[in-house]
Amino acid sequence: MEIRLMNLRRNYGSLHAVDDVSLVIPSNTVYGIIGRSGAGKSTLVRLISMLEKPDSGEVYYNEKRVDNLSKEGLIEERRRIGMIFQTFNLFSSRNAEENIAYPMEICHMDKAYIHKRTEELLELVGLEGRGKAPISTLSGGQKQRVAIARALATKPSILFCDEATSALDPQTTRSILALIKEIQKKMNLTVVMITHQMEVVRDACDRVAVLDSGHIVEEGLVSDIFSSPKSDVTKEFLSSLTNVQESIVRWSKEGGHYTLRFRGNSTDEPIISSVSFSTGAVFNIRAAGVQVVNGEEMGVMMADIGPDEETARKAAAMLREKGVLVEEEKKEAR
């Protein structure tokens, strides 16, 4: 299901939480919305999921406008939505299968169907035989798997994931993201992932919108955003990935006035050696690594270039000619 937002605004007093946001979320895709704390992510997802009404603007599911529905219409439309939360939001008084069954019970579905559907969902999320398990006996990853199964119980068209992996360790996060991607393909869902973690965008999403102070500052394919970020906010998010040891290693905390981004085949070519030989530039590499984004290799390197500014400019120009994105650290005004 395609989601279309037109000029959405939501204010809380003088705070413009969502300020004139227009966005198209394609159907049958995993779409990320990333922003720092206070950027407006949670408010935006509440507007998209019809939990709040915008002060102005419109929300469409395919060609149907949904922000102005009656109470009865909202209840009916929300049944096409599944939601997963950071804190799981499971009933501690119910076991795993009873938690999964709950949305179907409130829709007054047949008991035999509920039992059959619950067993299917337990198998889908890798919890076969754990249906009777009390919630207190499950790990964080298993709790999130129960929450995913519950969100899928009524066969929604849209799945919202609001910081769904923030409370999990890195290994469990990767397994949950892989599960969500697998489910999305099997069920042809539109998945909207709200996060402040660029790793989640890298590992799970097809497209991403970067939110800052209630505005969309950048939007596009994840591979394009990673290889050629435009906004300072996006660059800041990407720089945080240098702390992820399995992808990028930083062996010097000082320096690194240039960030070089390589894409695809350029990650395998001796570009630095070629540029150094041609221009006489000296590269002092401070950090480097290769990540895989949507199956495509993306290289990043943080370096100082010398021995002087003129040589550095020539080297940067030649790097750009060879398809490398070169970002220079902004110098503070004196």
Ligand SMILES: Nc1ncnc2c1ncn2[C@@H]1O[C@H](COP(=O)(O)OP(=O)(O)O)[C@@H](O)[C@H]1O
Second form
Amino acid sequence: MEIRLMNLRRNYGSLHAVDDVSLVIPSNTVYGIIGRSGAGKSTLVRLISMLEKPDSGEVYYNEKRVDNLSKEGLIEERRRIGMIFQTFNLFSSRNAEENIAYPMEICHMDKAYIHKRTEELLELVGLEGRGKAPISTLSGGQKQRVAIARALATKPSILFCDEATSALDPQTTRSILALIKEIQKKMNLTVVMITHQMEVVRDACDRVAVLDSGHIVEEGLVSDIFSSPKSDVTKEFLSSLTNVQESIVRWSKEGGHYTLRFRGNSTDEPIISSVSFSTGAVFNIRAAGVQVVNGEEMGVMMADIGPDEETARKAAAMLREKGVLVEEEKKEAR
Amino acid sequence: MMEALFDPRMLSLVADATWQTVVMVFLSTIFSMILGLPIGVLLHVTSSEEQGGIIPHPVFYNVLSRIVNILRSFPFIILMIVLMPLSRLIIGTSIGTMATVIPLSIAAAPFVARIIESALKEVDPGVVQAAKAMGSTNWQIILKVLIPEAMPSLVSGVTLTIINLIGYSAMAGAIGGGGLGDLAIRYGYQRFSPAYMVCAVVVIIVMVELIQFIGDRISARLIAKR
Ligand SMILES: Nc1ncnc2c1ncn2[C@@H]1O[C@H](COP(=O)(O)OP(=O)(O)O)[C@@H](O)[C@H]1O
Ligand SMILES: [Mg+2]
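If the structure you just shared is the form predicted on its own, then what does the corresponding form predicted in complex with the ligand look like?
Now the full complex is given, and it begins with the chain already shown.
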């Protein structure tokens, strides 16, 4: 199901929590929405998932407008979407399988069907035989698996995830993301993944929108955003990934300070050596790393280029020609 | 004094009075729940969104809340006297065990409403949001989410209600309501037989302890199953 947002706005008093957001979320993708805490992500996802009405603007699922539905229409449409949360939000009065059964119960589905579907879902999320477990006896990862099973019970075409992995450790996060990706393919879902972690975008999303103070500041394919980020917010998110704290990178006094981003085929070419050879530039590498973004290799390097500014500029130009994204850092590095 | 202690009628009088108290408390618990539960649920669902209300309605909430407060601040004895004509209308008499059940139920209802309201308020708003996102109707949220999720607190609340009603029913004895309070006053106070007084008080204490024990056990068992 394709989701289209047109000029969505939501204010809380004088605060513009969501401020003129327009987006197209293509069908059958994992779509990331990343932003710092307080950027308006949860508000946006509540607007898209019909939990809250926008002050102005429109939300469409395929061609159907869903932001102005009647009470009955709203309930019917909500039964066609799934949602998972950071805090799992499972019913503590119900065990695992009764949680999964809930959305089917409220649609008055047949008991025998509910039972069969619950077993199917437990298997899908890797919790066969744990149906009778009280929620408090499950680990965080298992709770989120139950929540995923519950969200998918009525075979929705959209799954909303609001910080679904933020309360989990890195290893569990990876396994939950892998599960979501697998299910997305199996069920041809449109997944809207809200997060403040760039790892989640890197490991799970096809496209991403960057949200800052209620605005979309950048949107595109994850591989494009990783190789050529435009906004400061995006760059900041990316630098959190390179695991390099700028304060421990000591820049030299001469020449310029640069962040280089390589992508795809350029990562296994000896670009630095050839640039150094033909311009006479010297590279002093401060920090570097390669990561895999959506199956594509992407390198980041922080380096001083010397011996003087003239040569550095020439080298930077040549690197750009070769498809490397070059950013000059400010002289007063923190 | 010694005579009173071995008064052969005492045993059967205490037994009768205990039975009357049990009937009064049992019936008024049921009727006060029937009256108080919907009011408590209404209070909670119409409260503000921050309080967890699913159908916020500030005007309705404030009016209902004010009425509940006024009823709660009425001294029970006065409420009883005021409601005597109502008892006469419904039961046909304004004295006796059955006639007491009506003012008792009405006196406890606002208390029950508040207890239900505060138990429902404790339910995690995230869980309610999840239920809403899955397309639950308001009735489904109330019956399948709010009440089951709040069950341990609701059981504690009912326990407290029963204990309060035991106390109220003893007071009702003072104006001809029957039961252990009536026995303590008529025999213990007016006829100077401390034995009746002591006996009535001991039975009341045992009843309260028993109810508290059972209530705690049920609540703990519900929590342990989660
Ligand atoms: N119900 C609400 N009432 C008032 N302010 C709110 C409400 N929900 C969110 N906000 C405010 O809107 C802003 C965005 O919040 P939120 O969407 O939760 O951000 P995020 O999920 O990105 O951390 C925050 O400043 C928050 O305080
Ligand atoms: Mg949030």
